[in-house]
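Take a look at this one chain, the form predicted on its own, written out in structure tokens.
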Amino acid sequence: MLPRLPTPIARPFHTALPAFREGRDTPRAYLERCLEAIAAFEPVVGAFVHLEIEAARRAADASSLRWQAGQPLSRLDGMPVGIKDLVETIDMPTQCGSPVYEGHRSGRDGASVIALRQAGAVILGKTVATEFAAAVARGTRNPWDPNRTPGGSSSGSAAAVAAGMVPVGLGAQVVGSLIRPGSYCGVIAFKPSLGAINRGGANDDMSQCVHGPLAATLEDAWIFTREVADRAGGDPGYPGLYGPALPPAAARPRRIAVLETAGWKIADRAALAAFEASVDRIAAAGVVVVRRADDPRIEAVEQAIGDAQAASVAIVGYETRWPLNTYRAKDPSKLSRFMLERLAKAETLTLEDYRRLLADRDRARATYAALAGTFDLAVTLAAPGIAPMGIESTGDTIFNTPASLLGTPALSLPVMHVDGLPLGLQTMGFLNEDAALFGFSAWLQALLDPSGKA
């Protein structure tokens, strides 16, 4: 029988700032208050699988005799941030979920934690990912009801966020590994555009991953992605992301498309529910909201990305047949049944194939490019319902598939709630259109969540 869990209420950061500044507050006393977080719900929830209490103790030290004297280094100076289980940490293993990795030390920083470090955040410890950020669950339960999921594959950063142990924790989507788990936890996820955020020092080389931030708060994403960005910049051939150093301000959308998506056949009854309530009060607050039926380039694109998921799937594991063949290689019993059955189905596929898949995705893209400057951006579900009973599955993807396959920004705003738990708006803004996003997401925000409560 699980232990009963406080409510789960997550921990802005960035309104703590003014304390800070005028002495009222310390981000050592900040951290204490996580920590306290983390004593109340870490036993049950496991969100961290490894933790570094002292060194972040000294670290957020530090950065109160930074603001004490009035020169903090950015304005995620001594916040406390879990980093996902995948991305290299030079002072703790990174074990990407898997018993390939157990115990692992890389020796170097991924380019996100050392922007991280750079700009005084206080790396508390790694957060729990699935398999090789796929579909192996590693035993993170859901802060708002310990019997569900939390969704992956950032599990971990999700869950802490939700309970309040950090205000942030950096994850990474592919697939669905953030959208989802932002819904079931009821916090903010971000997908940046694609290539937004430098993944250097992270196992995840497939050409549909973005890093970006499980967050309290919309000013909390936006000013830890644009910190990490500044210093680290994009990846490789990417221009970085675009937008204000400051939080993106609210701004009404004139126009807006809903996707349906091929998630619509699968959704539970009560969530189509409440996303249509969202939308009716998006119409009658003047804002116009155009449908597939309404618009054949809407339609287009459903038809477009009908097939994301499987897409999706099938590029993802002809991009992982190595290391996975390696491992199998050397150990196959380090890997689980779901990821030898994913690269046996992998190795089937051949070059030909994949350029299909490419040129298809390429195509999708193009489709839903088409519709920047006649809609603001376009909304659907983050999941099809709130998070499943059982900790053995990270739910269904089929909701958040179609914006890691076309390389749009996406966030899921916590503004909905279904018996009592979360459940997620996604938006989904143009490619390199990231801060737009944010303002408009933060007006729908304001306007279907203005308690903050859902």
Contents of the next structure:
There are 2 protein chains.
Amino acid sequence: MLPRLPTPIARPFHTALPAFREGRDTPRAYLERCLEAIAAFEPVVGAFVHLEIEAARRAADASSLRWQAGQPLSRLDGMPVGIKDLVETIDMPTQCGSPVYEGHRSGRDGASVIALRQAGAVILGKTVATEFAAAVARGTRNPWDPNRTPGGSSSGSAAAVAAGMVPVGLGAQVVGSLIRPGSYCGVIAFKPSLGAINRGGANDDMSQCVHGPLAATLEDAWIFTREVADRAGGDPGYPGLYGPALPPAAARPRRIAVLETAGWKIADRAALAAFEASVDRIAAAGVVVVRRADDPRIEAVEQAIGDAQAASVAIVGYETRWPLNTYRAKDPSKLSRFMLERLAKAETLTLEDYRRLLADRDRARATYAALAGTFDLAVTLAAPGIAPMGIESTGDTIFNTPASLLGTPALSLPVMHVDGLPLGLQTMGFLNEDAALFGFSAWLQALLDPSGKA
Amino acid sequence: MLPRLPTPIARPFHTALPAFREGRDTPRAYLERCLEAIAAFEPVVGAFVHLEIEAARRAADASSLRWQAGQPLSRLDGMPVGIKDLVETIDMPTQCGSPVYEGHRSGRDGASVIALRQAGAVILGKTVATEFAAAVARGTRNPWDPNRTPGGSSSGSAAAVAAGMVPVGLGAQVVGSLIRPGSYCGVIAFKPSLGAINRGGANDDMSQCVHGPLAATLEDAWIFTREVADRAGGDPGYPGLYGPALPPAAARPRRIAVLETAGWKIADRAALAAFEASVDRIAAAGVVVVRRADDPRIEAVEQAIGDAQAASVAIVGYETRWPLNTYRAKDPSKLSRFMLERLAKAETLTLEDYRRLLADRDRARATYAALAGTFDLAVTLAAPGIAPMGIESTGDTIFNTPASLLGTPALSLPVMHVDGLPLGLQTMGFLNEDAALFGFSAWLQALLDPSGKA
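Shown: the form predicted on its own; wanted: the form predicted in complex with a further copy of the same chain:
Then the entire complex follows, led off by the chain already shown.
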């Protein structure tokens, strides 16, 4: 029998800045509040695989001095953050959720971690990732109900943000690893445009993979991503995150495309009802809402993303044969049965099969991009329902794979509830138009959740 | 005073296959001939940073048994190969030409190394790379004249192939690291289309970087690249090498574009004369040869690639800030002054600067691609002259950066000589049309060097 947890409350950071400036609050005091949440939740939730509390206190003290001197390094100076345990950190192990990397220390920071340190962030710890960011969970519990999964693979970052342990956690999505845990944990999840921030020093070199934040607020998500991209750039060959230094202001969309995706058939009734109620409120506010039956371009997108889940899994499988085959060769017992089976299946694919998957993906991207002139954004569910019971499975990725396949920016907005548990509205924008997506999403969040809280 | 070396003779592998099949020769005997060349050249040339001779003998013996049983694993079963010391190998250190990685063992094979082992290749050793595949040489000497550089960064692979120590060495090019050493050492260098073979397990995640072979013959270069791509695929998100299983047959081109590139102004007179003599022979054979003054599309390409060297260095600099900044933070004395200065310069670039570089590169690629309908290939020099004296500098990359920037396939053909030393004719094709480039290049090689030897 698990102990009863307090109600989780995500902890915004951007709202603390005026008090830092005016000396009414300090990053050190902010960190101590985070540590109180960790004391309250972490023994049950298990969001972190590693914490460096004293190093964080020193970093927070240094930040406090900078704010006191009126010389913060950036808008995230003093922000405590958790780093998904795929990304290297010089002072902590990087274990990728796998026994293969148990105790592994790379002795260097990943590109985004360096950027965060340069911006004054306080690297508090490494958050739990599923095995190599795939399906096998590593024990993290949902702070809203510890009998439920927080989702994955960015399990720890989502749970830590939901419980107010940190305002932002770094995550990554290649199939469904940001948007779904954001939905299950009732926090903002931001999957930026493909290549938006530098993945250097992560062990996830797949073509659909992108790093992004789980965050208490849209503002924190934007500032975090912006400050990292400004310093570390995007992935090699990509233009990096486009958009302003400050979070984009709320903007009312004119026309929204509703995407059912293949998830529609398996979404639970309560989730669909909550989604329809949201759509009704959006339409009632004067936004034109268009569906597949209304517009052949939307129907074409639905067709193009109908197999997004299978296609994503196949693409990722082919692209991760190496290095998984090296780990299997050395000691197969350190890989899960799931991973060994995925690898064996991927090894039946030929280069020609993979090319066909890429060509189909290119066509799907072009079909989706054609919506841009007519629609400001697309909306769908972020998950088929609230977080499922049990912590073995991290839930179904079916609503997440369309944006992963398309490479478009997506957000999960914590604006719905079912049975008192959070459910995300997923908004999807257009490649490199992340700022526009934020503006429209801020307007939708204000409309659907005037309290500003999930 | 360096000892006098025998005349280097590259050692084809594909020509040995009939004798393997018929039992007149074996991979083990082939390996022993390679080891004789190593005994003769290596003490002076220094092509290898690590050799695993007994493991290679065991692998060659296993291959001999497969050929004897009529069951070779592929057309490169039994091929001794050298692996550029950027790419991980399970049984040897991977040191990236840098004291930062001195003695480093990753404990796994890179993606291409696994593919090579699966195809039956004999991994003989790690070949010398310059410091992190950039400018600082690591002591390798040119087998044609040990007082001269073999070029770089794939210094060891080029020298080893030239001296007949191995028929093929894996290399990589992001600025000028395959084509130039191929030219200086008088061997085939093949820079495939961007993304053609999987770089997994190399420490060179730059957007222009591609791996490819230095080889004794075009046939060996093709077979090597084909067999690796079939097993390991291309880079994530790329379709991998296109083309047939067997080396493309020689094909007479109809129209060739001569590209001067920015190198024209600094190429030495003898190299330009050798190039013009080659072009005259090509024209005399009935091929239409067109230059910048004759066709505005070629002039447009010349303009677009005029800054290719500066642009390539800037792009690579920006993309390698990480991880070089982590090495500098830990111990700057382990980086060369060159590398520290390049890093400092790269750190003055903003994300916006980098975006402009990418946008210019995209435009240059489109301008070059527009030649495809009219011209079968482009030709230029592979280097401004024969290998320069001295082994501190690896020579000027100016003739190599156009193909690097453009991402197109390129070859250096050892068909010219100046003062008895080799000079390469560079042929450049069109993206993913590597097989066509091989066919035309085979025809050009037969025309310009009927002996088939450099």
